[in-house]
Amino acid sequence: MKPLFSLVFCVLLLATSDAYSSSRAVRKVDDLYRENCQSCHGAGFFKDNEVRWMHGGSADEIARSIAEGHPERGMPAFGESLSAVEIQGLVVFLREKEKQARKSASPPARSDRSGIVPSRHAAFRIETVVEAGLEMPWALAFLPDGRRLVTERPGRVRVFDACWKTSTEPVQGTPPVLAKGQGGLLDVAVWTGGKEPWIYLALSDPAEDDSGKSMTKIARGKIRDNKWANEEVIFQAPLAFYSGSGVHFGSRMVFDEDLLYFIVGERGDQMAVQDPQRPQGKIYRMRADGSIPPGNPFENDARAMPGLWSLGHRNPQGLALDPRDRSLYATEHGPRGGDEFNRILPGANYGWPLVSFGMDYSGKPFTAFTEKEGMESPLHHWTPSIAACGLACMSGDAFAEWNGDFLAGGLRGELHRLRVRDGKVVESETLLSGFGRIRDVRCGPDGLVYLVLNDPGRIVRLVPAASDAPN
């Protein structure tokens, strides 16, 4: 553990408690805007959908304009009448208005009559590979022999052949899950370091006491004759941390050779994410067999969760490794606003719930802080939220123009491309919008982009506009 970490942790808990107790008194942002802003700026804020910030459009600049005003233009200062928490809530609210105006004025590109979708570097077509028969598909993985694995949240694993044909029966004998709320059978990953591939499943594990509680669990096994075999538990939290909450399981996995990184969401327990002794709201690094490799940042703290790699996470549901330098990246659900794209560093604290670019779903802001010393800031954030889910780093010849770029999906039907250079996002592009609930994003062995969609459950792929991909 880092020096004075216990003292800092206590201070952080007090700060969080203060932030939440004060948030009970703040008003909803809709009311704040109507009472303080609407008479001058109008209900829509941006007139005729023209997005124009007269005094700067960054979060800090908007907050400064609200707090200090612009008397020369007739705008009063609100720094005395509104708290810093309320001002930050108004920033999120105005960001939502901004996005609505931008989408109305310049909607994202859609396919033309030939089915081609234009983008900044590579035009593409969308092909459906699995049109029906899937119930709440959650994740996709590729086996080295050309078969594909798809998880369904109610608790099924389905095996597809190289032509996307599947048997009528799912894999038999997979681990039980508690399919409640956001829980169920979630991510799937494949490790090929042995003679026979190991299949890893992330799931909401039901408590053995039949209490209706569950917790994120990682198990591995092998699939033989469409049956689950040789099961081993890689990660399982103590029963004391199982929860009746149905939210925020996290549950993405990625391999770096024989090292497994995986996510456990905060499970609705916001205070737990800042405590290294509790499993929630963390990213872990273990060996493929579940043992702990040397060099983990908390290895000298006997009280910290085994394998702990980073903390302060809300609910990351995208995880990807950049093959060029083996660096790790994640996308994370914010609340209402503040979805994040982060580079995951060993021992780093990502700040939830002390810092956020978002506010509560109810419309009440809960923190004035978007950054704090000692906490990592996101490389990129989305406000309003895209409901970030699924992340892939591109490689291969199919979309060579995108190599090294990250594709981030969202349950609000958006697919974004992010280009990272020297630790910064230097380019961001919306590839798809209003497309359906994108649950998973994968770069396949063929270099094509595969999307797992919900409502309805199906799988599609992005194909270069000029190519004819094999079945």
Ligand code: HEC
Contents of the next structure:
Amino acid sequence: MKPLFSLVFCVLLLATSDAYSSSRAVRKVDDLYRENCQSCHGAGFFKDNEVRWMHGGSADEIARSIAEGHPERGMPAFGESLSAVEIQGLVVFLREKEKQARKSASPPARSDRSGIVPSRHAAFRIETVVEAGLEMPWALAFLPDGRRLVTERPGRVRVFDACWKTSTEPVQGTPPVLAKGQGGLLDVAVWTGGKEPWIYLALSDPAEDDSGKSMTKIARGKIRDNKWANEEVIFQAPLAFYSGSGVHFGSRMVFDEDLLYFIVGERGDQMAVQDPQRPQGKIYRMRADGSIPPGNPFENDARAMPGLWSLGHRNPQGLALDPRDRSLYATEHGPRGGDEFNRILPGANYGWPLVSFGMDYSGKPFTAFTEKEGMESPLHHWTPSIAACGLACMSGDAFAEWNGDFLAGGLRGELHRLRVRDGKVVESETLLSGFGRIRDVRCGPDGLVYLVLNDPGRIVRLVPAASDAPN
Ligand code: HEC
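Given the form predicted alone above, I would also like to look at the protein as it appears in the form predicted in complex with this ligand.
What follows is the entire complex, opening with the chain shown before.
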């Protein structure tokens, strides 16, 4: 069934032009709102910033209010004059207004004078561990001997000791990267299954023909005397898939014993995402040495990408394994609205670009579908977007109250806690907001939460409020 997807996509585009639209006839939501809604609802939609949905605040309920109206109460129906795509765009627009209203009504929780941030299950303090000297740090990983590795997007790996001291020189000889747009040196992960740890890097690999194109690549090596050694390529796409696009590389990596999961983003090529034969917009599972383990979902499809595990992804930049049942979760950047938290199941299709809770950045909606038969819906989504980046599953004693919870970061400066039970999010909480650009979130071997921040590049950690002063 899988090779049919791109064909099905094209047919859908033609057949249901009301539900999908890339045509110029679609108007921007700002204009739609100003022309159709503002006269009654005002520019902000919510009066006095008070958020109250009288007819339901879910995406479906808001869409129904707009399409069917509430004629008996003076709200006209727009199902005839606006397309389903435009209505979905207005849903995203109203969600943005909702967030603005909530923000103005009650500014986010801040630490008090003592520096303590309250939250539902655990109060914490924030300590800075690396104050300066990092340019666009992207990822953090812990070595078994207590050292820490930090990647910087322009192409450097830095080694820190257990007290967060580093030498002035980054690791010499790491693979070249094309640091253009969103590309560069991305994730770092450590595999301790061998005698000496292997270090895995996810990066945007410059095409060898010097065409200025690049593609997500996974390489591993060892660090000896601050030098990169024994490099091996774990994943590299054929040159034909390298592209001049500077967006959506992914990537994150996670180990489940000797199995490696990693992400390749959609690279701005939406049509490739639904095609198992093309590398973009996919999550993969391989052995630590890059060989393909038995039991992968597409193993009987000789033309599918080797190692393919799931498809239909846009640009996931958070990946975490729940150590309790070893299930995999990812967070993914939506467009304008519709950032997702997904449980990643083998062979599953996550729907991009056929289903989405978001719209185009320009304000032009493109799909009316937020769900579809045969496609996985997110366990949780954020509209407006938090620019989801970095995901950790909590374990250890330091924050025992959060054990098994997922912490999801966002470049919009938010840190969210999600509790999953029986495949559903049963609790969600904003732990931090307005905090700076959160690029990576890790649960350290000490059970503390580490955040990698950009602009400026810093590393901070969350420690329980009751614990002693920093060491
Ligand atoms: C002629 C005035 C008028 C216009 C134009 C209008 N609305 Fe409404 N709308 C109302 C009224 C009045 C209500 C409240 C109904 C009630 O009190 O139950 C309402 C309710 C709603 C609700 C439900 C809110 C809730 O609390 O559940 C939504 C959503 C909504 N409007 C969206 C829109 C959008 C989007 C547009 C433009 C496409 C629009 N409206 C245009 C008058 C209008």
